[in-house]
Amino acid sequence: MNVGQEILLLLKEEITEIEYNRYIKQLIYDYKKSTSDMAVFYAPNALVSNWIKNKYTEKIAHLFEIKNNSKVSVKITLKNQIDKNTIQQKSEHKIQHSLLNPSHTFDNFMVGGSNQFAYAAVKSVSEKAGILYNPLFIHGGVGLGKTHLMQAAGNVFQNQGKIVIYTTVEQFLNDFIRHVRNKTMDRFQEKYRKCDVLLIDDIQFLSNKEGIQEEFFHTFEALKGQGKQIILTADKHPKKIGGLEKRLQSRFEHGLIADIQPPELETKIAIIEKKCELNKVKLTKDIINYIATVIESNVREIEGILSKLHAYSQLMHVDITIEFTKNVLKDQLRENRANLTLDIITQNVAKDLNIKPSEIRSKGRSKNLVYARRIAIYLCRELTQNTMPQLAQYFGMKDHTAISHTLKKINELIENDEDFKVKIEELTNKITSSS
């Protein structure tokens, strides 16, 4: 067994069996083309290659570093795409100590109202390193694009010839512990304090780790004092990170803090369209809109959903239709929507239409109430496992035939009225994102 296979088996212990069998297991390690500072793997197709690049190259590189005690860049490629610049790329990676994903660029980051400020801030910093907004602190939920933005700036800096270090707090901590044990802290400090740009992900994991906070503080001060750029990400605002030293919190807040919110429906649709283009997956507008409404706030799900659809389509030799998509994703949707209740859906519809939830469930027959009640019934049927008799009881209707009649009316409106269809999609998006 070669070292590449050993690393993949180590990774197997840290991820789900489904992801390992579907993606990681398909990688082939090229021990001949790999060197002490570059590990080369072949993927069977572009979709698997892009998925692993976006999600696991950093982890694979980290496992190599733990096993071999040296920094390794990971190259995931198709066998017919090995280019003549590999040697030059290996040399550049060695000099810059960087594990940046080259596919993370500003050009392929989808900008919307939810992330526009963060995008503008990072873009500005990438044009004037160490001058504007230092440090730059980006916070937001999982899978919203914090790492993508940070690494997009890193790629710009790297192309300018700057020494860029990208790492996570976990990797920073492991590196710190290894150098303490080996009594080589001078090498650790030289590595992190001599770079031009330091990018650190998941800063919240510094919480309650006094020793590493002390070292990070001095690294931060050294870089800031030299006018070097620092960009940090976390899942929350510095003030909300418990167990963080006041002096670190103060310094994080001294720069610019930008948050990223869950994307609105239009941005999700744009992201899916872009991912389809990059991964050469063909989906109709209806399927794209459907996926946009069913995924929650974690945009990272998109890549997994597209991979799943593509894999099922190829293995089963069928086209990707809306019915096929719903069937493939039903288990995932059931899990995502497990917490949705009839009350939650009704309250969201009432809030959006500016009426009371009790009015939706009343016997009122005004035009506005009938409109709201139909929408609530439709969404309760679509987003929960409740039967039509259960819905009839909840909404105070005679029996399931009244529910069936309402659903028929709504489906006719969705089919014939594009504005109403968009309204339903927007409400679905709001409800599933907030659940």
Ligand code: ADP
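If you superpose the two forms and keep the largest set of C-alpha atoms that fall within 1.5 Å, you have the rigid core. Since we're looking at a predicted model, the values are computed, not measured. Residue numbers count along the first chain shown, from 1. First, how it differs from the form predicted together with adenosine-5'-diphosphate (ADP).
- Core-superposed comparison between these two forms: the CA of Gln347 exceeds or equals a 2 Å shift.
- Once both forms are fitted on their rigid core, the CA atom of Arg361 lies 2 Å or more apart between these two forms.
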Given for the second form:
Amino acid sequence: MNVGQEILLLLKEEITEIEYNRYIKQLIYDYKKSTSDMAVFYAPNALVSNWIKNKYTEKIAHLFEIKNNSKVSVKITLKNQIDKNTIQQKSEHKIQHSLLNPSHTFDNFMVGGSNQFAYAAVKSVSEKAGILYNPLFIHGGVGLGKTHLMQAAGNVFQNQGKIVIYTTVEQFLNDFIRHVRNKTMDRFQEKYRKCDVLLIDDIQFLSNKEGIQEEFFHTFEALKGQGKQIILTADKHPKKIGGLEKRLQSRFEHGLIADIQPPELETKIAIIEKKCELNKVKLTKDIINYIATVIESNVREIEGILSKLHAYSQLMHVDITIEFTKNVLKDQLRENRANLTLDIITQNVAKDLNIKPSEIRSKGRSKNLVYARRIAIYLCRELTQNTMPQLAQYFGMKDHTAISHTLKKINELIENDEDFKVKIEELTNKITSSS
Ligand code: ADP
Ligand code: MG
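I would like to compare: after the form predicted alone, may I see the structure of the form predicted together with adenosine-5'-diphosphate (ADP)?
Now the full complex is given, and it begins with the chain already shown.
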């Protein structure tokens, strides 16, 4: 076995079997072209090559580094042109235009209150394409699992042999422009109108782009007319996207609209456990809880953190302890919190407890105002660098002793009341992720 094969087998240990089989297994190590500081691999086609370049070169380079004790750059190239064309034709026939992440499955998607409606909607669409809800429109903030869910349905359809096109608005637009330029619009239309399932990600980017909206409208009508399933995602509800033709907006609202909210603590914990399992990272319960409370609601960060932890611990030959985790996450935390102001925190607390920010800063003594004020003061103290006198001034309190009294009360509550503790953790997450 050559060193390249060895490295790919090591990589196999770190990724899911399906990703290995679909992508990594197709790489061929070129030991003739490789040198001590450069490893060359061949990929059978551009799709596989791009996928590996984006997702795995760093990991592969890292494994070489561990093995050789020196830095190695990794080059993924295509085999010579003739080879490439024949192989590409074959595999393109099989996987069509889409490049779905094979790990984005329903099994790998953790369901909680925040996403169960969207999950159920996508799941049922995947069981009855084109019949139930068409289009299905999923919206929600960054990193909450929209692409994952949409591709989970895509993977189901693809496994049934259906032609699935997954594309972002940007790719769709580029494709459109290319075909206009080459005067091959008929091919463009054929491609998009002949698929069984069309998945378009981040549809908000259609906003104010009239030409492509027009083309998309006709694609949409053609597919819908043939009972082909369409799934769309966006960062907001179609009504709020703006710069959309009325007829498109109304089409979007015709099917089913499902939103995804930021995950609750328990869902986040389940997601981290799942990602650990998939990425073969071993973490204790304490560390998982810690990461879940510390990171933003943006789930995308979880994977970054896990691979950081994994890489550091391998390079430095240490176990992943909670202290170690805290150190690794320090920069991340600092970044998330740097922009927080007293106003932002107060507004968030007010919104969460359904009162006005001005009421929090007023002298009102009703029970719920005092409760909200205490929480706001506590979070301002935790999340910003403000001193107690500064906080006293901001919240209209007599002096710093009033603040320290409040902090003591809240700390007691956190220690004695598990529900309250969770509530504070959730609020902290919400606030740090909104900045
Ligand atoms: P979005 O498209 O909404 O910005 P993604 O679908 O790209 O977000 O999700 C970001 C990352 O978080 C992906 O790695 C995805 O697998 C993961 N993720 C998000 N929600 C979940 C969930 N409920 N269960 C498992 N993984 C999740
Ligand atoms: Mg996405």
